[in-house]
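Let's start with one chain on its own, the form predicted on its own, as structure tokens.
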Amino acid sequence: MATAPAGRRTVIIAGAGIGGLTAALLLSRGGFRVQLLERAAVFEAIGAGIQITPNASRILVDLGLGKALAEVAVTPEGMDVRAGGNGRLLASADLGAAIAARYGAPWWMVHRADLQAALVAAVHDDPHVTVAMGRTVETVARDGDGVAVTAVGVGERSTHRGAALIGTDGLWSATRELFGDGKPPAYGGRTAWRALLPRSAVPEGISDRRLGLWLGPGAHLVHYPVRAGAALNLVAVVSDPEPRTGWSGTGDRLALIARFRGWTSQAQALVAAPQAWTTWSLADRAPWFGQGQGPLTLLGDAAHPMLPFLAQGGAMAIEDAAVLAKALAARPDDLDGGFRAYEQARARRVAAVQRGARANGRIYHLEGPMGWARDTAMRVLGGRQLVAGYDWIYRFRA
């Protein structure tokens, strides 16, 4: 890639997710260079799927990638969710059309991979942005007005000089514990279960154009259409009082099957689909976004990860560029004062979304007669209402 012209001020990410993809696009919008170091050797299509709202679509198709997330993405017809026992329907609701009319951007569900090499795609396009590979941060340091930055990688040391660092690293944010806080992720006593099924191995009656939503005693059941309706993205969210270790462990098929056992037959038919599962513990932890000084802050996983029950662990993120761009954009020569804007404008927000993500997770598995009563009240609020309940987080505009 170029070098950005003179008179630009570099800006370090650490982190080449989705968070850090889309800041350094937004932010060289801003008129700064970016510098992404990115601790994996090669960006790898790994991970599962993830559904973008309309409160993150926006912000994807206003940098310009919307044909190319519409070519790969799955925009769905409806929701429903179902008793996971006996397989009632408990509500249903139209997305698609009803949702862009509504919110004025698509809901989309798309692989993560996907949705990586799109934003990977538009970086390598853009010559304010520059990307390090097999680079891991080691220090931090104050470098007159800006920082000095230290990774590491295979068999070689650099230092990275720039006017500010943001740190996107996720959930076990190397730049967190380096901006002081070295407390780990608060394991949530649950561990997701993830698939993906090709489009020929869905069994009958599931729809391949439509989200599930599957509720019962201490477990859940998720599945949408990713890679535009070619295969099934899968999560199966069990009550589990031991973490496991890795983003990508491997499941025990059997045992997940048997977990499933009393479920109606065909949400037992989607657990039995797959012939490997990956695992991944669920974690989160408070709201950070460093020591409130100088030119640092922290964006997405590394500053406010989320459990996966309100779908929005990636759309904070694309939130959170948009908002920081913004700001630094309106303080080009006070980037200490644009980061301190930034976390002021975001910390209420992800934190009522983290605690209604939370809230979302005790309701799905609960049991017995309070399990009754959830089913009861869902009938009763219908498909429509639980979609508007959330005009506060899909109406959001950086």
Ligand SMILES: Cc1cc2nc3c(=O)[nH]c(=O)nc-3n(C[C@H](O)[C@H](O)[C@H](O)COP(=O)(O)OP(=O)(O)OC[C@H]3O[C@@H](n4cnc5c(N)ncnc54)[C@H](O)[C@@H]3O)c2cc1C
Contents of the next structure:
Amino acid sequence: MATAPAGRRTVIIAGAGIGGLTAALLLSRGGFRVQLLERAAVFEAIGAGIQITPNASRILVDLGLGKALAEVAVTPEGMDVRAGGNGRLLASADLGAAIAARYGAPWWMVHRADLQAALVAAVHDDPHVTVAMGRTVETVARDGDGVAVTAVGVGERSTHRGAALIGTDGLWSATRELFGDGKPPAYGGRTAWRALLPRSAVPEGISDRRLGLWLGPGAHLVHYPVRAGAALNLVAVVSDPEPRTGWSGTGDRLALIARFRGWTSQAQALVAAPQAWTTWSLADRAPWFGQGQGPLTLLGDAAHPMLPFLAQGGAMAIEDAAVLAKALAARPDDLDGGFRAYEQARARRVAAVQRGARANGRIYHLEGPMGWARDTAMRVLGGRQLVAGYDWIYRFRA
Ligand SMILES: Cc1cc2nc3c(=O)[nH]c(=O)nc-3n(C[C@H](O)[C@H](O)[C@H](O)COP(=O)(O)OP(=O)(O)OC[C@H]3O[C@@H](n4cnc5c(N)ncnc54)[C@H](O)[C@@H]3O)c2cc1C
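Same protein, the form predicted in complex with the named molecule this time rather than the form predicted on its own?
Below is the whole assembly, all chains and molecules, this chain first.
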């Protein structure tokens, strides 16, 4: 990697997930030198698939990642919402050409490892970004006008000095705690079970080109193609009174199959198809924005973790990065002011998306007459209107 030219101020980013990597690329383009500190010793993607909706894909395309991502992502032909109990089609929508025409950017379904690989490759090609792996950020202190950040690795401790620190260290953010907010995330009453199926194992009658959403009492099921169509990503979400020990782990396949007994045969076949599931207790937490001080800020899940029922957590991290870069570009000599402008610009939007995700979680799991009312409303509304109802999310531009 080449040495950064003199004059670039260094911004330290704690956490090289979707948000940290995107922010590093955008800040480098904005004239900063970026030091990324990542806890993991090597990059590994947790979970299988992720949907990148147009509000976020637009930013990744602008970053020059369009070609790399288009090769590994799938633009699904459409989306079908069905009643889990009898398989009845409730709503369908085109997610391909119609989305690109409406929003000017694609709706991608991508394996997390593929998204991460595209971002990491771009970071490695960028002479102004340095990544230190196996570095867990532990402390931050003011150091003159800037910050001194300590991180621990295997048997060693390192200190990194820079003009500012951005915490992008996810749901269980240590930087959020260092910035004075020690309240833990709140369990959202749901467990997500995730699995990846090779295309050859996709049950008969299930499209490997479309997004499927099945709604039923106390549970829902989502599936969509990833890896350029070579695999199907499956997420089964069930209501659970308590979070799982350790919050994530290996799921008992037979227990999940039992949870979906009584659902239509196709949904049951989907749940029975994977041999291994990982579980993830879902949580969110009130947005942090409004508490920022000095050359410190948060981005992505560290600032506003959300339930996944609008598929927006990663998208909001990507949007954050774009808004932050723009706020800093507008105030080249005032990092603190740029951070406060970014936080202010993001606060209402992320709170609204967080609320929307919670509401979907409740609606998806309705039972009895309320479930029937939901199904009827969806049939009347239709898929096009369901998608158009989220124009306020997908039309976003930083
Ligand atoms: C079941 C499920 C489905 C989802 N589906 C979607 C979807 O379809 N679309 C979407 O947009 N979002 C989705 N999300 C949300 C999305 O995964 C997250 O919002 C996104 O990963 C957040 O990115 P981030 O960079 O903020 O945090 P993370 O991806 O969590 O990255 C944080 C990084 O920080 C590192 N780290 C942690 N602590 C430290 C430390 N102390 N020092 C240094 N490094 C540290 C971690 O190792 C990690 O690399 C889903 C989430 C779940 C649970």
